[in-house]
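Next comes just one chain, in structure tokens: the form predicted on its own.
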Amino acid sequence: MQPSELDFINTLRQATPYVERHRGKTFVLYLPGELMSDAETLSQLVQDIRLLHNLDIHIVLAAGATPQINQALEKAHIAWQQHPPFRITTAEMLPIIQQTVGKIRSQLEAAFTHATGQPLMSQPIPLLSGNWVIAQPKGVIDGIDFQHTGKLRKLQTTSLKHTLQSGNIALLTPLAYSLTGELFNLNTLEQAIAVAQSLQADKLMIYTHHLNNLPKQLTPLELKNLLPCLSPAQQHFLHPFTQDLQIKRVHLIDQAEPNALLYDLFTLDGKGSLIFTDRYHQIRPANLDDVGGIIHLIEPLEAQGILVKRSRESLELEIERFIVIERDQQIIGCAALYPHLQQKMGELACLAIDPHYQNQALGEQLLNAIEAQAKTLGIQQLFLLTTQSQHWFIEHGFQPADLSILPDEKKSLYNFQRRSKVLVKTV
């Protein structure tokens, strides 16, 4: 088999669990107007969105139009004011905005109707827009009257869900009406966030160019603490995601890489940044189903002599001693506690973190979990044997100790060829 064929098979294997996990879920996808200015980029994006639809993912598409509206207003010689991040919309602008948004909607409908020639995508997928969003004026803020700039007042959630469940892609544009019939221009990103929260969407996917200096994953609180270190433009853009979000996961995707949508959804880490309000990983007791994942994790460390080799049989017999870190159903960390209760001691063993997830304080989280477990058992001292990681453990409160402190049963099993260092910590 050729390397390219193996790569394809491995990629398909990695993606398969995500296909099942995403099935039947609701995603809100925000596309800035810049991505619709290039026909080739738009065509590729539509193919990717159609693929998601064919995997039974319900999609609400929020289409921005800022550059197109700017261009249309400039052509009409109409100046506008900005109160970041919102445009102040006058009555004079509304006909031009309506015409511009109508063109974008037509452009998207044409793109979704165009047959791609691929078997799963040969039939057009209905792209529907509707008056699901009820708007209200943004009002007067800091003494500034935003006039016909609006915000979401209410979402007709039942109707929108019915549209999605009927096999349609729902399209949101910047325009929405109030209950009095007035037309308002909404900030599409703000609208996308509000709709995702109202729908309790599983994911909000956002294309942006504000990814500089953002880590791969962070919580809203971590993002809030990071904001002062970012540019003013990034602060304006990211501030809504520091609030009390009712969305489990917000994916920020680099709009310079529009093809990254599928990579973000069907690989473990994606390419962009993830803001998560659920637990992105969990520490839990191991079970027999985890043995294969633990072996995959520790085998490279055993080969390097960092860990003592464990057979599958011994792991299965001792699995109740282990805890694991699981992320998206993959084991990325483990550790074990072997109690010696007569001496009120316990051995910390087999602490390992997947190399792709190091420097994220996951080892420290495992250590804390083992220490908490030890305390509940009445253990007063943790000890461990290590050949190459003593500095890390010393940094986390362990002290070098003599072999004589080990319980007799552990001392009798000491491997003098490995010459492991003995470290101990009071818990």
Ligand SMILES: CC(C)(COP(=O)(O)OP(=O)(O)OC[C@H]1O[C@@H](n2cnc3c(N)ncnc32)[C@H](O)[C@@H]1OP(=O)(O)O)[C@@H](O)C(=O)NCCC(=O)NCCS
Given for the second form:
Amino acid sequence: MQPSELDFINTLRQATPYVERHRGKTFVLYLPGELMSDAETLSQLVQDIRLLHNLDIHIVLAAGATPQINQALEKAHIAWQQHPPFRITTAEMLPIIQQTVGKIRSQLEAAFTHATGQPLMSQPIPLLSGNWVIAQPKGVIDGIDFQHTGKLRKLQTTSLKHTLQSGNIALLTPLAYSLTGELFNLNTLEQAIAVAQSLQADKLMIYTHHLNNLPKQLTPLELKNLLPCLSPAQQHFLHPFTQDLQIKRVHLIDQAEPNALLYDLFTLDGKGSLIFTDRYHQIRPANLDDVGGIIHLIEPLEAQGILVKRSRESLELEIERFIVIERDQQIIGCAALYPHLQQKMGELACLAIDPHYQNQALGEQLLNAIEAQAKTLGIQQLFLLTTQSQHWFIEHGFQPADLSILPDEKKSLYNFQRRSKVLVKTV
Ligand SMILES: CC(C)(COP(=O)(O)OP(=O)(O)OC[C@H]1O[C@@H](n2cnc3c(N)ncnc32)[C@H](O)[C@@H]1OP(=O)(O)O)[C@@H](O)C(=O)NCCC(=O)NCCS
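Having seen the form predicted on its own, I'd like the form predicted together with this ligand now, please.
Let's see the whole complex now, leading with the same chain.
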């Protein structure tokens, strides 16, 4: 088989767990108006969204229209005031905004109806819009009357969920009505965030070009601390994500690379930034379901002679000795503690971090967890045998020791061929 064919197969294999994980989930996707200005970009994007829909992901599309509205207002010689990031919408602007949003909706409906020639993609996917969002005036803030600029008052959640479960993609536009029947212009991003919260969506996915200097993953608190170091435009844009969000994951996707949507959803790390409110990785006791993941992690290290070879059977028998780091349902780290309680000693073994995640202090976190576990068992000394990581352990408080300090049962199993160094630490 050609390397490129193998690449394809491996990519497909890597994506499979994500296909399973995303099935039946609800994603709110914010598309800025800029992405709809280019027919080719829009067509590719719609194909990717159709693919997600065919994988049984429920999608709410929040379509922005800022550049299109700006253009239409300019054409009509209507000036507008901005109170970033919101436009102050006057009554005279409303018919123009209605007309512009109507055009965008029709453009999207056309793109979702357009058959691509691929069998699964040949059926039009119903793109429905409705009055799920009930608006209210933004009001007067800091003495500024926002007039017909509105915000979400409440969401008709049951009806929207029903629409999604019936196999439709739901489209939200920057227009919504109040209970008095008045029309309001909503900021689409603000609306997308509010809808994702009300729906308790699994993901909010946002196209943006405000990704500069953002780490790949961060919590809202980390973002809050980082905010003062970012540009004013980024601060405006990112501020809502520093709040108590109640959305598990917000993906910020690079607007310059619309294909990044699929990459971010079906690879472990993606290309953009992920703001997560749930714990992104967790350290927990291992169970039998983790055996495959542990083997996957340690096999290459066993082959290099860094770790002692363990069979699947012995791992299964000793699984309760292991702790693991799980991230996105993948095992990216493990360690084991073998107590020798008579001697108040414990062996730290099989410490390993997936090479993609090394140098993020995860090894240290596992070591700390093993030390805490040892203390609760009344263990006073941790020891380990290592061939290649002596310095890492010395930097973490271990000291070289003589073979004679090992408990007798361990001494008798010592493999003189490996010539491992013995290290010990008082906990
Ligand atoms: C050793 C190991 C667990 C450390 O995990 P980690 O999460 O990368 O560790 P941390 O982020 O806490 O520490 C990273 C530091 O350790 C250093 N380091 C990594 N492996 C090292 C080694 N074998 N010897 C000395 N230093 C090492 C890194 O260079 C880095 O140093 P820096 O902070 O100065 O840049 C990981 O490298 C690993 O899995 N190695 C292969 C398996 C192994 O050797 N296990 C020990 C079994 S006895």
